[in-house]
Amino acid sequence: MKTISIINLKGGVAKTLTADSMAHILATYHGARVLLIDNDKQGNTSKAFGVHSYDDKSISDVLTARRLDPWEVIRKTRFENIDVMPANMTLIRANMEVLMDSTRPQQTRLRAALNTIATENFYDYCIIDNAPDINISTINALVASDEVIIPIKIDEYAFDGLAELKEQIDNTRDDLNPRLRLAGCLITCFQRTDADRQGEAWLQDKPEYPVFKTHIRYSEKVTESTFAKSPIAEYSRRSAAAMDYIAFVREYLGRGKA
């Protein structure tokens, strides 16, 4: 099972699409099983399958519990191939008791319950949906990833906090987590404007900030897709943002084969 964090410190970038996409794309047009982890207190990605709840386990129930079974918060979605372990606003909570709790390992808690799950080989992908914030939740889903996607979008903040977060992912994988990687820059919500296309070749000429030749480009369909809680691929397939999801993924997966 590969794990890949969808993560960036700026909100509003794509970060719950690109998630949300990439899986659904994987599972629908690629055959692959997906476990889609939500780690965000605001819970969309929960909330766009239809498993938002305060009565069920949640992935706080994961980083807090003691001898919890990591199947019993698992939510089957509509999708066939597309499993969640859903996030509420329990999240908040849960992060402080985790800093609260020296009595066990603080980053290392999501990495245990999904080696477990993986026992199971039952994935064949994890995608987790983080939070625009380094908290011990985040720091968890850094630990237990093999990859990190950063989604952009160009704008006169787009790169703040960027190294910042470079440097969070190299201190992961040289104190926690040497698999680790970043798998690349992804930009987002691209409109065809020299703002848009400068940031872009701003971002291509840094080596230490890989980037997907595929781009998102913006489409009005995305919102409209949020309201049916449908998938972009879904709710209007031949969209330019869905277009560009999915030929993001077939891009993915082709690195992983080159």
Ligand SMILES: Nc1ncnc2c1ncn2[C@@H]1O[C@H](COP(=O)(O)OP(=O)(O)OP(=O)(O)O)[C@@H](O)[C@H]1O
Second form
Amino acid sequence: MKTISIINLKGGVAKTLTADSMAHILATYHGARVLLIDNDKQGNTSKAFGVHSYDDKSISDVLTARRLDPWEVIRKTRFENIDVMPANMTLIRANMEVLMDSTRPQQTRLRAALNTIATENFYDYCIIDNAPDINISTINALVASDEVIIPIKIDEYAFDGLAELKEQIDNTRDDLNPRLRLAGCLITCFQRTDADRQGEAWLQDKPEYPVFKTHIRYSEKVTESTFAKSPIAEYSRRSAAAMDYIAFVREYLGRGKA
Ligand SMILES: Nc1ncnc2c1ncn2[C@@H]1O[C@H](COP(=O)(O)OP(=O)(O)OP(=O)(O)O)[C@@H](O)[C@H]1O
Ligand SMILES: [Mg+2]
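For comparison with the form predicted on its own, would you give the structure of this protein in the form predicted together with the named molecule?
After this comes the whole thing, all chains and molecules, with the earlier chain placed first.
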């Protein structure tokens, strides 16, 4: 099971859209079995896949409960190959609880749960949608991941926090997770403006930040798809954003640009 964290300290840069689209495309176009982890109290991924609830266990329990069977937290979706570990607002409290309980390791709890899951060889990929923050649950995600993908939406402040995130990734690699690597930055919501082209060129010039060749174009269909609770490649597979996400996943899998 390969585990990928989708993360950026900035909000609204298409982390959730990227995590959900990648999971859906890996599952339906590439036949992969995917566990999608919602690691954001907003629960957007859980809502998108119809598993947001306060009655069932969530990632909060994975972070705080002792002797929990992580399979109890995983929910089926209407997609045969996509299961979700949901999140809700209890994650605020769970984060505080983890920080207050130093009698157990605080940063490796998600990894321990994912190790248990990985022994069953059920999933090919685990994709973690993160909150726009570095907190104890995002650190748990980095410690549990093999790779990081950073979605970036070009705007005036697009690169704020990037150095801090890179430092957090490097520190996590040094201290707790030597296999962690930055797979790359993914330009999202791309529009053919000078600013977008310049921002993309700026990033491509920085060797410390690998950038995927494929960028994701802005599409009006994306908002419609979120209301329809349908992944963009299902809702409108001919939209620019869907075609780009399909090409991005192909590039990610090493099959070159479409
Ligand atoms: N390619 C795109 N075309 C059009 N709209 C997009 C595109 N990508 C993202 N959006 C829109 O931008 C908004 C933010 O996307 P999303 O929720 O995926 O970002 P996020 O980084 O997960 O946000 P948060 O930090 O709040 O979790 C959403 O309304 C989404 O529909
Ligand atoms: Mg999100």
